[in-house]
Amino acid sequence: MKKVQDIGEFRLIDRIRRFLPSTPTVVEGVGDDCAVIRVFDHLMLVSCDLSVEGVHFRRDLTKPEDIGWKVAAASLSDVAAMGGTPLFCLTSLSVRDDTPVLFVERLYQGISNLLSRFGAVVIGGDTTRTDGPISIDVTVIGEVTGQRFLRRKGARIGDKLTVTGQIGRSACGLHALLNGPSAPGLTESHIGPKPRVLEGLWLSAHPQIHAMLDISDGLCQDASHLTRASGLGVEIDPDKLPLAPEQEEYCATHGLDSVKMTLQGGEDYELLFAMDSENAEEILHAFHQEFRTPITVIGEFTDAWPGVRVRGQKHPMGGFDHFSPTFAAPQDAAPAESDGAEG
């Protein structure tokens, strides 16, 4: 009998979805960053992320407020990836009965601190007792502006693979947390990611953007979700990866491969999208005028092969898969801190 570790997280999701019926009100179901449902004349976005102590966070390394912020960021980033606006949040918390009340209060303060930045609020949830590790489930409900949202599916031949921000910082920050070097800027990227909600709204309003998701499991692995959904391949140019000087210096000092950390590290929660090549310069210029967030073209979609290639060669996906025995963490970064992709 097969076990989930034999097929991995994403093949498990594919198998599960075969047994799940749908209805006409479901516009987008299992398989993207959010579900999209039609409620009268509105399109609503729904996403949930479950975080487990020892798998997604460690209390000995992270303050309660930071844990709350980060678990909220994972779900808000899903809404950003669809180009939506977050509105409401439901949380479910499972804790031991000897957990300090102050820890729980500070945890929820962190969740609220991030939600309030985008006008979203916690409207309910559930609490229960456990004899095991703490687990926190965050469900975010958002809405689509107008009728346009972005799926993982939609990339076209010749589209430019483009990313916001600087990627690989979170993986370096995790390495610093686990191994002790002082790198406050990088560790902040790991424990306090900034979901690109406003940037996602802006991108979804431009028809030149054809497909999008957020980087939670690693650049190569998440790029593969775009290629698989669109039936294409993509070529990533490692020379164009937006690496922060602080990140490159950290990797050089500690004997790490900065490109590998960037290609395989996860939890950056930046936006990765397919952009029309004919309008690329126009979109890049307009984005720079609107935001201080960097934006970089790092590759191109093709029908010459399926999947992801780096400088013409197939590249190990790395990234994070909750159940895969072949998971390859970037250098000394422990998979226990990574976030899994949504269903």
Given for the second form:
There are 2 protein chains.
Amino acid sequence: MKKVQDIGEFRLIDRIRRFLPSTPTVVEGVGDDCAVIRVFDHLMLVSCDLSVEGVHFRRDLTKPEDIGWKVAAASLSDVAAMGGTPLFCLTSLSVRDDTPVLFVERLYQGISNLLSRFGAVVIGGDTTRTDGPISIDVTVIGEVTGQRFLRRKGARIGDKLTVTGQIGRSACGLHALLNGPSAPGLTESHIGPKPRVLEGLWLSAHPQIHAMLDISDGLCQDASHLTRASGLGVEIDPDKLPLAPEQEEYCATHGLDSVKMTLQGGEDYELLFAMDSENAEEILHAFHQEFRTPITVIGEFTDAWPGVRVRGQKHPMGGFDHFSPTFAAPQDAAPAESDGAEG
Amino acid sequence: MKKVQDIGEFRLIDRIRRFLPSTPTVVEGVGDDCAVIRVFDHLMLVSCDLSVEGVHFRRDLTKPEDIGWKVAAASLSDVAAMGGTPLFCLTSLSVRDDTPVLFVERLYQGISNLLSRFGAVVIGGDTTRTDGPISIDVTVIGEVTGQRFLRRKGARIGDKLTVTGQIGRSACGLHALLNGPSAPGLTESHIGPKPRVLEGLWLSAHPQIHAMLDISDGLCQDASHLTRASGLGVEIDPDKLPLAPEQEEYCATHGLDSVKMTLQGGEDYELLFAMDSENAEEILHAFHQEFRTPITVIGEFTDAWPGVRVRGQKHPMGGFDHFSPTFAAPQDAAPAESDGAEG
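Mind giving me the form predicted in complex with another copy of the chain, seeing as the form predicted alone was just shown?
In what comes next, the whole complex appears, and the chain from above leads the way.
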């Protein structure tokens, strides 16, 4: 009998979708960063992120506040990825009988700390016992406040693949956490990611941005989601990757391939998007003026091939797949993913 | 250091609420069956229910379809309890590497089977690996379609405590499942509860109904939520409990106290509400005409004491608390719970 590890996370989701009918009020169903629903002629965004002890966090390495912050950040980043504004969260928590009350309180303090930055609030949830690892699921409800929202599909031939911030920082921070060395700045990026909510809102207001998502599973993996959804390919120029000097230094010191960590590493929660090649310089300038955040063109979309290539080669690595022992295989060979609501 | 089992589920929730600010768009926050939020001048209901293997279900006793059905039913019942209409669900699933794909597919089939009865659909979710028990969290989003919704607070002195259907069936069904004897009808009630969505909608449209919730933790426990929220007490007449003949027969055969099982037993997902004593007969008659479902007055609200009494005695048993080894202590002594959004 086939097991989930045999097919991986993304094919499992494809299988599940077959059982899920839709309705006309569902604008985007399973398959994008958020679901988009029409509520009385307005568009709402909904998403959830589940974090499990031992898979997403370790209590011996991370403070409860940081665990709470990060799982909330992952959820809010999904709303940011579509250019929405997060409003409400629900949290479902499973803890052990002997879990300290203080752990739970500090976890919620972390969630609340992150949410309060964006005016979002926890409005409900569920709490239950488990005999296994602690888990926390955060559901976020947001709204499309601007004129439009951004999806994974929509990239056009010649569009520039563009990214906010610096990527690979989180992967280096995780490496440092697991292996012991000090990596100031990088571990903070891994532990306390900041969802790009304001940046996402700004980008969605610009019609030159055609498609977007957030980097949660890894640059190449997430770029492949854009290419699959848009029916295109993309070429990434590794020389253009925005690498932090402290990352380059850390990788050099510890014998790591900084570019490889950037292409594979997940959990940066930066925004990755397809930008019209016309007026690209103006957008880059205006964005930088507004946020003082790095914004970098790292590749270009093409119809010459499907999937992601790095310096002409089909990308040799995927990203994070929950059911793969290591990094996932490239997704190009997978059956084409239809976007939006399933019929 | 205090552990969660030392304070129990409900005091843990009270502790968590301290960390949770609110906003003016939150009409009801943590503490009722659903959160109620204002979206562009319309009211939406949101709730989530988390089920954990070994706590809420056992794979050796329950088919995957039934596990999916039941966790979805628990969520939809929360919307029913406030008189709303369920529209959308999100599901967060954690499974083991070696979980059969077929198990996951059948689980979603069960969720979909239940949702399709009410025109609700799954619009998104998350899937992740765990090294522990399987868990499934279902978030439901509904709407208030009528003129009003019902909360736990609002019961008035002299109101009739009224219940839909037959209660105690699920507890007997669980007893049979765990102990082996056949209990036709009762095990089905435990495995495949039917959320009272249409009934809840009907009741909320009648101004004679003042407060409502669903029976998930146990009759006495849930009645105590009504009394606490309304600042009243209630007297339950055990002679009036609507017991199914097959339950009485099962209990007699197996030496069980049928009334006690009904007062304590949870997961019936029937509606429990406070009904104005005037015109009560008319409401009972009209409801029965509409649904052909039993509807029974089982007690009366009073300001003579706080909490729940059964035949004049403070109720000696609580209901289901996730962090208590057995049934929970009565909640009357707990600090008063403020309703609605936390400031």
